[in-house]
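Next up: just one chain, as structure tokens, the form predicted on its own.
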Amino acid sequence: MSKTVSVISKNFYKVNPDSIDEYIAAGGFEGLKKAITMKPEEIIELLNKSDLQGRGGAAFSVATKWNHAVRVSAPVKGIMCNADEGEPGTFKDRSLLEHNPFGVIEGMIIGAYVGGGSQMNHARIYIREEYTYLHGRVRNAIKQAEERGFLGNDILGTGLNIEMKVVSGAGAYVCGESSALLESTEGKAGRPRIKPPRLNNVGLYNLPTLLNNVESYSIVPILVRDDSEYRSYGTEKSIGTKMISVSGNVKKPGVYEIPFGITIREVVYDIAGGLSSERPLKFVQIGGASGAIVPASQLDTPISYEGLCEIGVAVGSGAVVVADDSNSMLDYFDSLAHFFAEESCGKCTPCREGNRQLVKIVGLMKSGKATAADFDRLVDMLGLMKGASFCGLGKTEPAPFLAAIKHFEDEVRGYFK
């Protein structure tokens, strides 16, 4: 029996993707139909009974940021959809907008119509530099959209007015971060604004805001609709089912849809097919780069946001990256703190300097020369890098680093005299 399910997926491969015509014979845009005869209250409402967390990693509920920006009163207003997706190991958002563009734009006029502005809503869906080939699609999936009327003035006679566009990314990981995203739209160098103001008073073009990313809005449509299917899926306290991409050291990576409430364990063997190199398996992070690391002791552990908690365990970005035991934590240490210190954007001081530290840590590890007492100075770093820096991005980075000395101290320590 399978263990992942087709329900925000349920258009791949099925659907094409090119054809508003074949989306509309799916059941597409009886969402957005549905949505206009209802108030804003009555969606946010039904947003709120399923529970739907933000799937880019923040997992903020998507509920009370409709809500937040319903109580936001502006003519004009900004409508984002974040399709950076910049965290290593994270290509769900990629297949969604492959597969199923209409889908997100869909997700997005139900926003607007939510807690968008009265008399005019600017859409960007920011699509990150490497997915290049994309842009295409989704501009002729607005295209297309405009054609029929479900973008543009007057919106199926409601008076919702929208002009959506494309922007791309330039290929800074920072740019996840939905300040920077803004402040990278806008054509200037994406670095994090200062909060408050929040992006549901001052976001794009200092206009009030609503952003989510590209798994959120899909799933929007989908539960205005009908929401029994997605419900019938996950645990009382996850509802649902999560796009999740699968890579690394498996037979069978790849975008899978899961029901919340699955065992790592199995998403590794039972839809990932096991191990490539037939090793043991080492440890599995979640979440992207930023997400913290699970050792093999811990792949019983459901998929879930209270069951990951409870290991200290974040859902993230939905990147699961496997590795067996051939990957040394000292590589693992050298991939991460190069990693960062390229990406970092160097705003602020701990995340600037502290990936400088961590590069020259990693160095003396690599060349044997570490010490105890350069082991502490690791440790002191992270500590004041997930305390002080100035972003999200900057305060999770530490995340995998403490996660694997915390389960591997022994191999770590072993890289210090």
Given for the second form:
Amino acid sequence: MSKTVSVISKNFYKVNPDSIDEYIAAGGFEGLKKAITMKPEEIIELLNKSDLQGRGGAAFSVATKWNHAVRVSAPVKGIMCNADEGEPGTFKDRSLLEHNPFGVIEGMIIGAYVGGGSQMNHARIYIREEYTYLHGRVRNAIKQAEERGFLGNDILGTGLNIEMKVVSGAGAYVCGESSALLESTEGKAGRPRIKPPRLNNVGLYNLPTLLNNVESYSIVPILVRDDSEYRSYGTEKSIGTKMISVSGNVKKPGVYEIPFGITIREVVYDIAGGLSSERPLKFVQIGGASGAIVPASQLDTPISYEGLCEIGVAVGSGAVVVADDSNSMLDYFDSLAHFFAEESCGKCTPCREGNRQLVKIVGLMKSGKATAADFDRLVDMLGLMKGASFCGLGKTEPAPFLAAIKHFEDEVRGYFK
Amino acid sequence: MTKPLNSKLEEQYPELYAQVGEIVSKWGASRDNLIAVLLDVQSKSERNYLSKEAMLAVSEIMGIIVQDVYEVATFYHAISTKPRGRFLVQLCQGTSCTVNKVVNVKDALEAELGIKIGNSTPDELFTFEYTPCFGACDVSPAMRLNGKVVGNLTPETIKQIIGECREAAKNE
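Next block, the form predicted in complex with the partner chain, ref. the form predicted on its own:
Following is the full complex, with the preceding chain placed first.
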């Protein structure tokens, strides 16, 4: 029996993503039509019942976020969709936009109905520059939704007004951070803002703003329409399904939808077909470049919020990067350190300078000149970055390094003479 | 448009100025369109970059101080303020590509192009650089060739792809 499911990905390869008619015929916009017969509080209660957590990586309760939005009443608000999927190893939002763009739009409209402005909503889908080939498809979907009266003024006679646009990123990982994303949407350099004020008070163009990830929005219409299928999957504490991106040394890399609770081993061997090299698995990295490294001995850990939490790992963006035993920790460190050094926005010292030092230490490791003192410096630096960085980038970045040091201590120490 | 009545820049670079003006009218002159305008202006440039003059023109026409234009232009990876080759080869340095031995592809590209990564070929045909993960991990190791994703790279396919680029340039 197949271990993948299709609830969020139901329309994939079945419904033409360029045709609103096909989307409607497949039950599209029924979630929205039902939502406008409900009170915002009822919709939030519905999300809360399934304990939907933000799917961008931070896993913040969507119901809580939307509840905050309801409490801030304003005539004009911002409704943002974060499609800046920059976590290395992650490409599930890409496939959601590619195969089900109307689902994302429908989720955003429900978001605006629940927590939007009473007179006007400026909705923006911020898609990374790397996905330029998807901008046209999403713009086309917006146009069709406008023509059918799902966007624009007085949507379905509710008095809800939404003006929706696609905004292109220009290549910056830090823009996946919510406030940096808003800065970039406003045409500035994408550096994170000081919080508070929170975005639901002062966000896009200083308007109260509701911001969610592509996958989070995609799930909303499904839950509103009929949440029984979604709720039939998962574990007691992690209800439902999750889109994951599997890549690295596996036979069948790709985007899969899994019920929460299946193990990492099942994902690697049953879903992704096992290792392409037929060599033993060395480790997997879960949740993106800032996710922790899981050694082969922990492969039977279930992928769920509580299961991964037990071994100190987060679900994150749902990336699963698989590495066989031909990969050295040094090469992996090198890739990570260069990535973060390049992507640090430079605003705060711990992240900017910390990354510079990481690259230096990795360079010493490569040249065989690293000493035991450098190892201590590495650990110190990681602790400092984790504790003192300004935004999530620097705060979460040490996770894979620290996990690698914990699980592969002998190998890592071996690089320091 | 907020461009000055008498622009020295317009006198000096009438063509560029008109082109930038057109792009700004297409997107709108408000600040939130700056990134879209810069990407668009860059795509029209022969050397695939934003020249100093282009940035000055954007600044004048959109009414945004030039320091701000420069800050944005230099913050993002997708915008370059240095001239680049006719073919921009951007190799992914992400984790998936790393475990799929992108290093072999890098060596093959360096050999084929005759330059080290981070440089342009002397004939200005190719610029070869690393780029952060662009979400094509399902076809890793992957690169972007003038923005288009090319995946499942091997030293053999590299030879073929670069050969095709050279052929295309010859026939232009």
